[in-house]
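Below, in structure tokens: the form predicted on its own, a single chain.
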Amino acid sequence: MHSFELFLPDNIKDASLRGGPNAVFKAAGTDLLDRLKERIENPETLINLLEFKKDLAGINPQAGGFDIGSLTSIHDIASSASLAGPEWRALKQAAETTATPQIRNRGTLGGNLLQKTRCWYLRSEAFKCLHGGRGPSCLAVDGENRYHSVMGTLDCMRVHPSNLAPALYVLGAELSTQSGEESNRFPIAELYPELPLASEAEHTLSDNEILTHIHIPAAVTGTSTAYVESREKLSFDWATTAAAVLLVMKGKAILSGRICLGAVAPNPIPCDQAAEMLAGQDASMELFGKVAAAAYAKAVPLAQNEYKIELGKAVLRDALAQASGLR
């Protein structure tokens, strides 16, 4: 690990304005020791967010939804009494099937959706990966890719670590930040590239600006949600696959819904026309299967990750059924 100053700033404002191409954030450092570890990040200023968990940090009701901080642990979320209904449930399953413990406890909300993905050829620095900037290709494309993505991609296989993210999304979840002394809110869609091009980084945020709330709507009458995971292990491991449901429900109808899919490409991908299939149908698990493979139908596998497609739609209909109540 190379050598680096550890700037504690007095506020946000501060943090905000040493922030630059070579300083990091840290907020409870899980990921990002990794990474200086591994020695695929050097940077000259480490600047420590911790210093605001008073004020970042905590799960707040607001007009029929909560605003939650940024340092808020994934440990709160997954406890939290506040989220328990069915509308609030995608997001605490998320936060539950986070990691291990230890991990929820130190983890925030904000470093679990702006996090490095986990691809193996990045966390090296014995590879030059293209997506590390040191590279000329994506070595994923013909090397070990049974973890990477099936969709969505275009000169870099990465998948999207998070799995706080598709929860968020279906919730319909805005962001704020701050830079400097300017502030701005924004869809949690923004958040990611439009384009996830190995040149790209996981998220938009500029150099200097800090994620600080997370803010979840007010839901409608007979909004029920899900989330569900596949893992090779039970316990300290990243998904498979992944996918976060809403349904809008009266009796057995369904009203609306939104879906998004998580570890399958580098970005969350919401499914918007598989969704639309949902609306004015009574829930069932035919209907369920078709929503599924409409989700996948654009899905393209590498040679060692096809298991993921049949994976996804089984994660994505057992979703369905949760949110539903057939399960």
The other form holds:
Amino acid sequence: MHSFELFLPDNIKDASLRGGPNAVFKAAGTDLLDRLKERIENPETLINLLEFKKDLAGINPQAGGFDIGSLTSIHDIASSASLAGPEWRALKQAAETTATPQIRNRGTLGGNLLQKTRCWYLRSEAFKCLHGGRGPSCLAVDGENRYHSVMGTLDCMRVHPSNLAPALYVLGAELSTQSGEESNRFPIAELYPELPLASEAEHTLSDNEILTHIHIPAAVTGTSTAYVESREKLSFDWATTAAAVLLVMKGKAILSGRICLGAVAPNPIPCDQAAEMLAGQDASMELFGKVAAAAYAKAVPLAQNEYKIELGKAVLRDALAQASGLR
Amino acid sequence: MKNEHEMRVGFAGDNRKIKVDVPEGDLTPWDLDTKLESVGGRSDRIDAFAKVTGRAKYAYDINLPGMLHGIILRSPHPRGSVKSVDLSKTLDMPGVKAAVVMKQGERNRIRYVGDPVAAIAADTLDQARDALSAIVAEYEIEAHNVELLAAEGAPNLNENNISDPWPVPRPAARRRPADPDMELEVSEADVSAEGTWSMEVQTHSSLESHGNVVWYKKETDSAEIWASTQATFGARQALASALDIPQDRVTVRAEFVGGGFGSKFTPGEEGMACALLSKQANAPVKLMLDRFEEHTCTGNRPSAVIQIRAGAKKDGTVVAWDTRSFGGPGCNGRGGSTSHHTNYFDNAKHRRIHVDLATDTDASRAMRAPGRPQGVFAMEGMMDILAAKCGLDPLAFRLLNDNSELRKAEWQLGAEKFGWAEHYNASPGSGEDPRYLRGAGMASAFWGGMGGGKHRVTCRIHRDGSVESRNGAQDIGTGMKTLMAMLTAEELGISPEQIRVSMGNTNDPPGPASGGSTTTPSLSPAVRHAAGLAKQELGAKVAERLQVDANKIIWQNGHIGLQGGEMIPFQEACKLIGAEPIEATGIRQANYDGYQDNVCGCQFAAVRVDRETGLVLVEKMLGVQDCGLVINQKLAESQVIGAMIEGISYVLHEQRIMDPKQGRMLNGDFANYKIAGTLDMPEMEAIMYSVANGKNNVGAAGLGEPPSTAAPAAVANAVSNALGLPMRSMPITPDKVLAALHSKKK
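Alongside the form predicted on its own that was just displayed, please also present the structure of the form predicted together with the partner chain.
Complete assembly follows, chain above in first position.
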């Protein structure tokens, strides 16, 4: 890696004030360290947010929901007794499937939401990747694209790798950030760029904006959630497709639902139209099949990833079946 | 001089007495009637504690005062030549102490992305990496191809079957008797089938990367080297030559080696570079490769496409077997040969034709049973297809055609212990579980590995009772050090914990390169011989003390003395030794004719296939394996289980993915090069099948490679059984499973 200045701030404000175009915030650093060593990230200053971990780690009940600090470890979410109910299950399932025990112990919720894509063209400086600012066009378009996007793309075929983001989407999470003295609160959808161009980062935070808390609102009676992802192996793999769902049930009847897909597009993809098909219906695999088809209706595969569409539908059906109690 | 000796050899189903010629001075060979104490037990590895606590020092762990860090400039282009390399600017960069050009003159061809061009050494690795960008290299770039099926001479692939052009044997192979007319043989069989199997490049993925620490010392014109190697003596020879100094001034150490799997037989270009840099700088230089270099520049198991056409009689007897294959060994254009054993069709008309196709990628290297897992994957796949066509269960079909009595016994034992009847899906492709399809598969193993060579081992017994067993070859993780302790302890009638073993230092007696499953069978007879000679010397001292004839002395329960008379504990007997220890050198004698020259085995796998996501999970796996005399049950089982783990990973996950345009590997890291992990592991069992092979005084056979030949095929056949469709393309990833399930619906 290139040499850099390591800044150890006392508090969020100091950290934020040191932010800028040539600085990088570091949470656990599980991925950042790799990118530094590969020299695809070459900051002048590294700002270590773990200095004030005690202020930003923890799962605190709040008005029937939770405020979760952005530096809470993935393991703490996966093992939290507070999140044991069916209404929070999607979040726990997403946390449990993340990476490895070592990374779950160290890695943070904030880091998971703000991850860089795993696209192999981005992650090697030898490739003239558009998203990496090294070339004129996306190499995955007609390159090796078995793991790339099947929807929601513009000029970059990357997929968003966060498995916790889809779960937080369906839970209706909001995020708090701080920039200097100023704090801000907004729905999770606004964390991701409206138009995920290659020139856009994976998230919309500004250079000096620090994600501090994730707020999960209270759940309506009858809420049940689930998160399912497909992968090629069970130990340490990235999802090939993922789905998080929230259902509000009364007996067998679904009063309303929410769906968010992961690992199939540059952003997590909420599927409101497909979710509307659930409202007022009785849970059945037939219904879930139709909903899954609708969620993927606009998917357009690249040369090597058509399988992801069928797989994505299966995963979504499974998530709906789990949330509704059919499985 | 040789002495005729009668010994009982074989296995439970076939044991008999044979006569062997034991060389003069050798020990009486162990056989089925020998009662052994330490040998055959389940001792832990003697270096287990050092390894798990990090005290074991690998080449990668060596850090010396004033040590420089080396790095290699590698070609970003897959094919062409180097026109010029200018090092002048890089030598002015901070910390840079030495720089060498590795492509010049007539040796300037670029053969793959990663081909070494130059190397530099600097005070820190980051300085070295910074200085790389100051090397000015000019290339002449040529059009490239990294894909096997786009190579010159590649066959067409229609409907997943290869067709013209067919491979023709190389001229050298034409000296064989004329091949049978396989067209005719296959077409005239009662039952026939054909199919094409394909497989991708697998990388060795050793945990410790390739590399060395070379410390050249100008004052003495000598060198000390720490190497990650499978051949300490080969490394000494090659690196002495690179340093241009006599071999007697070079010591190579490899006390611990973090895996090699066939890729570490030579110091390679990284070793040459390290030696030259150290000599230029007159300082120790560490040059260990990074993970991307490891995946792309240190060899691999080559890709292949294999077509088989085979025929059988109505009763299931195989009568014709024709294998035509293409291998993808990369830029050297050879070494990609796939192979299989012929136990099923030795009595049938059979032929095998193979041709390698060159691509502009890293040259393949030996990898744990080179070519064999590939060939067996195809062969065992075809066995199941033919069995089904003959209306026979896969087990019955194999028992009918296998000509190895030993393996037949293993098939039966394995099928019973595994529960073949219970796990095999008699209605392939269907099942009651709405979510998962289940199936089982089996495959055979076969290998040689009886060892040989003129290796030597030193055994020392000291006055204080401590005992050493020493050899200069390396233990690459098979547990050879532990075996040396057990064999020495057995011979001396003491406990293995009392033996201190040294391996991996070329100042000790010469030993083999670890390849072809030969280290254990090659060294073990010399280990025992050394201990036996030392024992005779100590026995003579006891005889002198007791004033009796040396041949009256017996060794029993850790005591030495006279039958029914005075018995002295080993520790006490050692006090008869002076300041100079007893030192004996054991010699590896040539093998006897013996009972047999190969080992057999078989493996069974049960899988679960998710109908919706295409994910294959291996639920259970069992291997039966013989390897002559089993010296340590636990280590032997560990080899078999390790091979099954590696096989599961290979058949389900591993593949090198290349960007064809740039000719560069895309998944050259452990994040994207997928290797099975703990959650992907089934319940596993290894059953060692003991055979007295009568080959030497110990009778051990190599075990590194044999079990790895069967594992991928057993799993693939299980998936095929679950799906009711032959899965003929490795790795069997979810996209391929989903496509297969789709094809069934149509």
